[in-house]
Amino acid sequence: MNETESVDTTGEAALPPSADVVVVGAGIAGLCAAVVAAERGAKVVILDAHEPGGRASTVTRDGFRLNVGAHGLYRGGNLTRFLAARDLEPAGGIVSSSSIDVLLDGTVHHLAMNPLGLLRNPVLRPKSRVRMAALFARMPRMKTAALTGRSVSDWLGDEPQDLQRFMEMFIRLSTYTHAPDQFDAGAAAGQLQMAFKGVRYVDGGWIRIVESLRHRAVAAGATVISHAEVTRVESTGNRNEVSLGEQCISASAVVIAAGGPDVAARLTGATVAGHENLTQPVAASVLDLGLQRPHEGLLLGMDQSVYLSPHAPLADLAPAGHGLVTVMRYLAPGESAGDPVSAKAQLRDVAQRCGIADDDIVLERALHRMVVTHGAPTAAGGGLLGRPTIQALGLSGVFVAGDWVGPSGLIADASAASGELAGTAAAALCASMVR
């Protein structure tokens, strides 16, 4: 098997001298922007320094399909809506929410996620169980906007300590963010609500989503150029010049959908308004384990910021009869992943506590420090509404998109929503120039 999942190169071409819209980056945000702009009639060129996909890429090793981290597609999220509107929603397995395992004080406790099971919760004291059941009951109807501007720690500060840790465990699971003192509670609660609608693990990995979006963009007239590293974006009145070393392409509009605010600032020399309202980039330490047998059971760490989830055979990501699990340690913004050997050993220990023996493992891949998002919305920064807008650079015809942009969604859902906004704005700008 090839190390990297193959991607159809239909639509590849030499760099043209000009385009209506140039999209920098062919991850989820860039592809969504390109699809929308091309659907609206703009001549679109997508440039990526590598292959399309970015952190939505998938590699194949010995028949196991490994995403860049533990990728779940939220059924109620912006990306699912974007795909479904174009009949691109992928196949896959829906994660069961009937039970979980909780790691506390080195012991794994089984918890049934039903009213009776919650009231018998083995990791909470009796009083906390009642308060937790009431909190879960009102969560689907909660007005999350009322929590904007408060940190997760502040929101849960009046709850018993064991219940605080229990809720933070679920917030880490649904947001991939371990920053209770900074993270906006409105954004966290909104993501919890969406998690209740279900999560899908995608057959074949997230490269299937990338391929679908790429093909859609090409079918609408876009051109995709891989291994094209952009070095500069310069706004010059009605046109923008996108440089790739010695080469250059001129465009009416540019969407920068690669990296975080630091990349947008470096490429343009402009300041990203609102970047101070984000945390530092959020990262995780990840270990994928290919198993010779299926393993069942989602595990969450209550006193450790760890997670273990079986991705196959729930989704088609492993050879027949085999299993694939992802073990993760959520890092606080700016936190070091530590020594690679020790970090990997910690994740292997989590797997062993779940009953996964060394003899069960036929493949492993460690991602020592994987970027989850380029900045989470902070309470001090006003939550989702305080994140940089698509026009945060203040340059005519230059927009940004990514998991750190716009007023809607987190992680891939923020990428999809901001990409759609940026693509729409870029196409509208081009149309206005024609009139």
Ligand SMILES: Cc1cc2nc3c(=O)[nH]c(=O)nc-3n(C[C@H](O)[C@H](O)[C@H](O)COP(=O)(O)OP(=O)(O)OC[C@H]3O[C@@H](n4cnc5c(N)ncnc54)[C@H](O)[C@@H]3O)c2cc1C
Contents of the next structure:
Amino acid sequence: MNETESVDTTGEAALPPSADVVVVGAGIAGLCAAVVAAERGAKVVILDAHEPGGRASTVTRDGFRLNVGAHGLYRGGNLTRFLAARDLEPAGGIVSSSSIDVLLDGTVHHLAMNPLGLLRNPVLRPKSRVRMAALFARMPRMKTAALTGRSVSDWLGDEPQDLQRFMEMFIRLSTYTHAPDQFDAGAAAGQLQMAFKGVRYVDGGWIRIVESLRHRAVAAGATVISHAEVTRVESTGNRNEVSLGEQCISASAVVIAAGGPDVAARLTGATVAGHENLTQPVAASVLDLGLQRPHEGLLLGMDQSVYLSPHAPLADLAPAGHGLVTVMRYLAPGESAGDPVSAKAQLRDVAQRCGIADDDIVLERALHRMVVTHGAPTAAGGGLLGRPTIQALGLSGVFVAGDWVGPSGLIADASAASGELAGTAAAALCASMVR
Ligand SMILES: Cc1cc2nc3c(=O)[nH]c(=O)nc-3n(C[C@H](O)[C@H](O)[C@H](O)COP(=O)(O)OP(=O)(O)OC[C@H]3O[C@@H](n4cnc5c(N)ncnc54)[C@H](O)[C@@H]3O)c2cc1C
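For comparison with the form predicted on its own, would you give the structure of this protein in the form predicted in complex with the ligand?
After this comes the whole thing, all chains and molecules, with the earlier chain placed first.
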């Protein structure tokens, strides 16, 4: 091979006239769907309006690798399982759960997460500490499905108020969802239970996960086409037409993994069954701070829905000797992030309370309001089992996937699980047509 030749591992190509399966969207959901369908022998084309990655993208600024806000990979979750089954688990640092700092009444309290530390818990009254110890002890064996149909507020309603707020703080941390009156307790407790298995911050950022899924899909024969915005998906019996403006590709099956239910509805003109069982999109206001030197300590707000976590050097996301922290405010579903200047000032104030001085900061990036998930499962909607299914559009051969779809997992784990289900169903449909 001479210097100008290279092997194309991206799988990029011109739009072919047809495919077995067209996947719309190359985020985690679309890539998982494409991997599974291609592994099962389907001819797969993946189209993304931008570069692959979606909300699992990472950008590099001055040597700092910035995810779309704080991203932790749940070691017990569906995405890890999907990656591990293909030997694609990324390298990174496991978040220590030995202690946390709790922000309450404007003061930072240090809390050792061991039996003695928890019994001396400075943010709970003595009676609440005993109840909390009992709740934490029960948690690993708890049958969380039995809580389905009850809201978080209802589940914790018999506990003292300080313990309710304490538990809600951990629920926000593991689910991003700040909606105790609506959020299904079965889903919340299941995620908390899973979070105890640990979280990994990924070296190089989540784009590494995206790249490995993309390469896996391409190795299995899939074609990826970036900057290809789908404008319409039409289901016509046993063929589906996918339009990109003037251009068109036909497919036996289509997986729409292009973000939320609103996009799936807009592209097809169909109604998404079960969307009423979700909260409004769950969003966060984010501030990434590149630091001169590493900072230690995870901070959670107990009376404010805020978070601060050092992502580097735990994971390789910053230049040598530097640190990277992400500060966030969890927004209630539908809540505005307020005006950008005050939203950022509030997050800077949280950093300051943690001892991060202005002089320490060498890079700052604010994301004013980012959608973390396109809807959390509500108690009234039956929890995870009430979420829209992959066939929620009711169109033959058209499936949906994303962090609001299917009976398993939350946030990216829901995208991975529903992507896997949709890719499997799409490939099975193609195989049945050949027979
Ligand atoms: C601040 C923040 C923090 C988060 N933290 C975590 C975390 O710690 N752990 C975790 O598990 N998850 C986390 N998440 C959630 C996680 O990032 C998402 O759930 C997941 O990445 C969603 O993947 P997706 O494929 O379903 O959707 P997306 O990533 O939104 O992908 C959709 C893709 O479709 C493409 N697209 C849209 N419209 C079209 C069109 N018309 N034609 C073609 N392509 C189109 C888009 O370009 C995009 O690439 C976080 C998210 C945010 C915002």
